[in-house]
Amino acid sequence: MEESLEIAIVGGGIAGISLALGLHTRNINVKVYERGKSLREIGAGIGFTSNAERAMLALDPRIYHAFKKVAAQNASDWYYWVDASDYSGDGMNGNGLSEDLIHKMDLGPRGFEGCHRAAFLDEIVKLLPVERVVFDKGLVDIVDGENSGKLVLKFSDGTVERADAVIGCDGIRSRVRQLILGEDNPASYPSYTHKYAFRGLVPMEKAKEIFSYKKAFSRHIHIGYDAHAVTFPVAGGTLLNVVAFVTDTNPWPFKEKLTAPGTKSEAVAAFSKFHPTFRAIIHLLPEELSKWAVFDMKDHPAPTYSRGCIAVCGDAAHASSPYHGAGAGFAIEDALVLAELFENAAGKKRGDRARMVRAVLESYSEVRLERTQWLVEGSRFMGEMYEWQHGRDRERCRDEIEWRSRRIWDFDVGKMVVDAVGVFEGKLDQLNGVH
């Protein structure tokens, strides 16, 4: 293509900055428009599985090294699922000394490590030239430029920008998704899953007084009735990240926000029937907590991730509940496909620019739709399984964990890229009348 493609990314979170780096390192002209006054990530800990790490290496190896720089190394290369149910109420579960092991899986050397979200974002944004990110840009609309052949982005401050393609990385409440699917379309909005999470960080020195060293420094899922929790080390092993999920039969009371005030006493009550070892961890949480509502796109999945020269990526496309720990990793996979396809398109000399961009984004959507929506559905199911809402069946739980985890972790990201390029080339042949 004679002139450089210009790609606009809406949203400067982990998905947006990772995509920008992948495009920038491939010499694609890219700019990120962030509505906030600075880049920030909500939440505490985040983890990446082996598929995501392979995608990072292919997207831009510097992303992988930035993650490893801030990741807390697990004490063990195993991932543990334990039965924290204390159904007798007397503190006795199995041998009474620890939560019973349901399943464990080998993560490989330094696999599925965690870090603080903000720390990871801080590291990767350093890799992007400062002029590639613009702040205070709340997107209002995207329209076709009358004669320029470009899209026009309209922002809340009255300014406009132009680009050949717009990629929405603007999260679960994506404005770009609304513009693609329509404001009246239920698929433009996430749904409450009737679960929320208490999130907190516990000083590791205190956590080690309750958990063994190996348990405190390894990734665990604690399974129980109508609640479950994930624990893993972050901040270089100085903190234990605790994400404690609770089933909620009520509707979420807020329309505009996904968090609500909470207290440690509420968390203690929610986990009152859990094993005393885990209850002791809950008692280490701060007195003032927030409840983080779990929304996802399962009830009304998007039929496509693109329209014309506009697309969505990561949570903006397929926001998932967090029970597989794979949502951010799937955003990295999305970014890899988009970066590789745009690089492929940038080298083409045939066809007009808008048709080329549409072919890129249609190919991306077709290749990513099935796997990402499987994750959304499967993660919702596993959240129920981890709270014995399909029956307290340890064998079934073990089987579901095994095959679903393998489908995520063992994914061939290289083949994904090859498949995407093949779909793109087929679309170009159709555009150019090649049969």
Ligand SMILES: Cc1cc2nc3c(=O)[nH]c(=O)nc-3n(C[C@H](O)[C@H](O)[C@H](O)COP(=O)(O)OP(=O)(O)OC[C@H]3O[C@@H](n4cnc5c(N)ncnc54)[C@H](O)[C@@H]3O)c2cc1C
Contents of the next structure:
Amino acid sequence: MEESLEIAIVGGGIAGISLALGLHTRNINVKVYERGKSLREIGAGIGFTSNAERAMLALDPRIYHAFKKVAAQNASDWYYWVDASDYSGDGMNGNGLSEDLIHKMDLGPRGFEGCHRAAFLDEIVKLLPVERVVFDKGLVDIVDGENSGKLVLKFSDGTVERADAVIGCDGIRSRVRQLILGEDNPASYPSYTHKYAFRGLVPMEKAKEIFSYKKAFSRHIHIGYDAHAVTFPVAGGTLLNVVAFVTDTNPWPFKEKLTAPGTKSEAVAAFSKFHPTFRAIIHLLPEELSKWAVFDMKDHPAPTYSRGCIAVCGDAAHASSPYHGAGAGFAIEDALVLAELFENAAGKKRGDRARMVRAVLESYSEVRLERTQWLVEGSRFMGEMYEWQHGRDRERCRDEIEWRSRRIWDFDVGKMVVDAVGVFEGKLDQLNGVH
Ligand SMILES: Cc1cc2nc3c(=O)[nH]c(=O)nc-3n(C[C@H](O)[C@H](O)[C@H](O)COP(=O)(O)OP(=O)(O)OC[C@H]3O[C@@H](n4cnc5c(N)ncnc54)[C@H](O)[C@@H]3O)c2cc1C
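Please move on to the form predicted in complex with this ligand, as the form predicted on its own is already shown.
Then the entire complex follows, led off by the chain already shown.
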């Protein structure tokens, strides 16, 4: 296309900043509009699986290197699932000091490492020229720009901006998703999964007094009845990240907020039937904790991720519960498809701009829908499995972990891009009347 494409990204989380970098690296004009006064990732941990690392390398290798710079190295390249449901001292856990191993998987060299979310986001945003990210811009509406052929973004401060395409990376409560699907559509809103998590960081020096060195410095899932937890090292190994999930039969009491104040004594009560080793870790959490509601898009999945020249990416498209630790990684896969398709479109010499953008976004949606919605559904299921809500069946649990993890981790991101470009070329041929 003769004139350079202008892409507006709404939201400066991991999806928005990664996509902006991927587009900027491909010489595509991009601007991020973020509602906050600064980038605000919370001080919790996040890990990236091997598919996500390959997507980072293909999107912009600097994203991968930024992640590795802030990632805490695991003590071993294995991922462990342990049965923490036995607390009764009936001998099942031997000497009572270690939880029984259910399964372990090889992550490969330096696989599935964790980092502080804010540290990662700080590193990647530094790679973008400062003028590419604008703060204090909460999107409220998108309308057609009539004669300009562009979309007009309207912000809560009364200002407007124009772009050829708008990509909503505005998270689980996406305004852009509402604008694509309609405010009356249930698929515009996430649902409460009836689980919430206590999240906290424990000083590693203290954690090592309870966990063995290998356990403290390796990724573990502790499985039990109606609760489970994930532990892994962050902050260069100085902190143990603890995400402790519990089942909640009540409705989530807040309409807008996804977090609520909680206390250590609530967490202690929720894990009171867990193995003593794990209970000791819960006792190390700070007195005041936050509860994080787990919402997802499983009950009402979006039938499409695009309409016209508008699309959604990351949690805005397919927010998942976190039991596979893959939501942000899938956002980076999304970003890779979008960046590659826009680069492809920008290289075309002829064709109507808006139709070209529509073809890009439709191709993206078609290629990403199945895998991302499978994750949303599968993750919800694994959350139940990790809390023995399908029976305490270790063998089944092992099988489910194995095939689902392989499907996530071993994904061929290169083939995904080739497939997406093939779909896009097919749409262009249709537009140009080629059969
Ligand atoms: C407990 C937990 C643990 C997790 N662990 C992992 C893990 O280990 N690995 C992994 O890959 N994933 C994990 N995830 C999932 C991961 O956190 C998300 O998938 C990812 O952060 C989504 O990024 P995002 O950029 O799409 O959305 P967000 O991070 O929500 O960013 C959205 C941005 O948009 C902005 N915004 C919102 N509305 C507007 C508006 N109207 N106008 C302008 N800006 C707006 C917000 O301020 C925000 O900055 C976990 C999730 C949870 C809940």
